Amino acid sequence: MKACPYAAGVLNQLHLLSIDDPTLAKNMRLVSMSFDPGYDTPQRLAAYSEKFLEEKSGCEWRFATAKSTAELESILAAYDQAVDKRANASDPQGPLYHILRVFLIDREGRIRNIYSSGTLDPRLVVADVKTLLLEEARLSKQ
């Protein structure tokens, strides 16, 4: 299984769910981060995102890349995300190897959950997002 297409597929499911859920559409934001700034230029990411974002409604979903490998390294370090180049750059699974990690980040910028390939399920993510929204509503009433 290739992690990036799998994660993109789950994020796409979340985006599609947000089309029919105004609360998710308004409060959830998705960000896909490329680990290959040399290949994944803003133009390539824009073209790639078009196949997912045909629906203009729903939550915001951004496809991001770093300006340089050095900038990417600082982002990866901040999230404790290891990314290695494969010995064979033309490997069918892609030129990079990394463990799938998807982060749930609240409005304050705090990491609230980290999903892996075994736990990345759109139903779980939606439940967690709605729990954060309930928590936020409760805190705002205090």
Contents of the next structure:
Amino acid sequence: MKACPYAAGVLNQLHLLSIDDPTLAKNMRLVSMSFDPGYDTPQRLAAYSEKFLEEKSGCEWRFATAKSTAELESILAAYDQAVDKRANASDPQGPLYHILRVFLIDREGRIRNIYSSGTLDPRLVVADVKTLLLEEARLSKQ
Amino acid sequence: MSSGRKLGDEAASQLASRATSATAARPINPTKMKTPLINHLHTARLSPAIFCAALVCTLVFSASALRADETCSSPYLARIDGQEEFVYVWTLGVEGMGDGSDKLVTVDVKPGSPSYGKVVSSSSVDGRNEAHHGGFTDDRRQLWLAGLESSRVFIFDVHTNPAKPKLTKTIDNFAETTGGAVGPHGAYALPGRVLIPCLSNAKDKGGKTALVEYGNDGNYITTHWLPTKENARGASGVEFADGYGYDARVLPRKNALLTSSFTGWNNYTMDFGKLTADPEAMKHFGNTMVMWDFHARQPKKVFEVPGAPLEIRWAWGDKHNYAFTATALTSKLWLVYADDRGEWQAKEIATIGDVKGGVLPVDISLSADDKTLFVDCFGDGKCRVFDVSDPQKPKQIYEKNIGRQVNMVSESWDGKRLYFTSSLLANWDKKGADNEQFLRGYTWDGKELKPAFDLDFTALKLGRPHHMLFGSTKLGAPRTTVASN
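Got the form predicted on its own; any chance of the form predicted together with the partner chain too?
Entire complex below, previous chain first.
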């Protein structure tokens, strides 16, 4: 799997933070989505995930792929995520290019924030997740 | 979401404080997110829980030496790989000239192209709207172009065929949707959305105004009104607050959003001679800049910056915590910078053109290495170039007459090419022979601007060329850095 090292690294930091934080471990879930379903089979993703999930505790972290490019496209369209193929498929930066977007989604399935390469910082994500939990607690009292 | 959570070091608390008060209260398109994941993912088993969906990428987004692009665009924007291929020119229609409508004009600037320096397409919108500024969405697939007079926003697809953009959507209920903001000034790419700083309001069409956010799908998200004396929204410097707006730009690694101020609809649609002869009208110009907590969209500090501070240019260097602006009415360069204690300050740093009455500086462009600042002066048609290697002490090193009037300047990332347009506002442009309307390309070798091409927009019956944006078929990643000091 030719995953973006930066995004994977930040998610790994989030996962590590959740190991020592029961609230995060219980309430946060990470989902990594492949844009290359032809290459990234569930078996490959499972093998890839092992290096990140040596610690069995912490929050859940799922690695997802689609059954086909057609199915992937419907997901990308739902997220308004553009992905283009590079002219040179063997480009050292990978066969695809796109802007990085990481979505914070609440229990209701609503996007609450979108992080890019300029804002994807584990400290910020954790603060946002905990803010959502505070909001949830407040709403539950009403 | 109001309670901040300290997560360790200073940078963390800066980023984390006031986490997502804006985004939490105003979710983006909640309904369209409901089902696709559940239907299609092979391995994800979704149960009700808060989670982050990380879209795994195959991109390495370190800066590429081949990357070009213009220097003054949003840091969240996908970047052009290599040299720009097109210059998009948002052009004001002129009654009796061609079709008389505002239009997006596409000019080929590919080196060696048979049509280099020529118009390759033109796409008109409905009528005249006081075409002004625009901007791309973060994925650079759409170009949003705003009309100051009509408050309409035109969305073009620039991805399917970058040589021939196509109008796909028009937002024509801006004032109603946004709660009374009018005069959309441009569009600034944020992740998955655009930030539209406005110039005026529907109530009195004065200068009090707001920042507005739309999703990339064209749906309204939220409105943030600029702080006023009556409602400072928690900002310090309330004694200066005038509520005026103009530009809005972000320094992501400092969580800093900076806004500037101009004037309202009543003034920018008035004849310029009549305006300057009206002492009461001349009182209604912005004299402030505002520093915001970007993440929370919370105004933090109002600076007194007299004389309509217009364009904002953040420095790009990882340790360069400062931005430049120019004040149109007082012909000054100002620096907004973090002092030794990390506090944001604003300071006048230079006079632009030591000319009685001023030179009406309008657009500015900062080179990618933060060393050179180009300042367009509408009053005398000159571009003045400053060495800003020491941002506290700019020195003018060059000047060039571009035309009888000049407004916008766009600079390539490699600093070798600059493009200039002439129009300021339909009723502020000069009259008679001084009303030159052009797009002019120049090369810059560090010492001198040399003409590359010249397009006469009047002779071509196109109109008044205003904002320029670069297009290309080759895109890369955003040029941003994550938290640093």
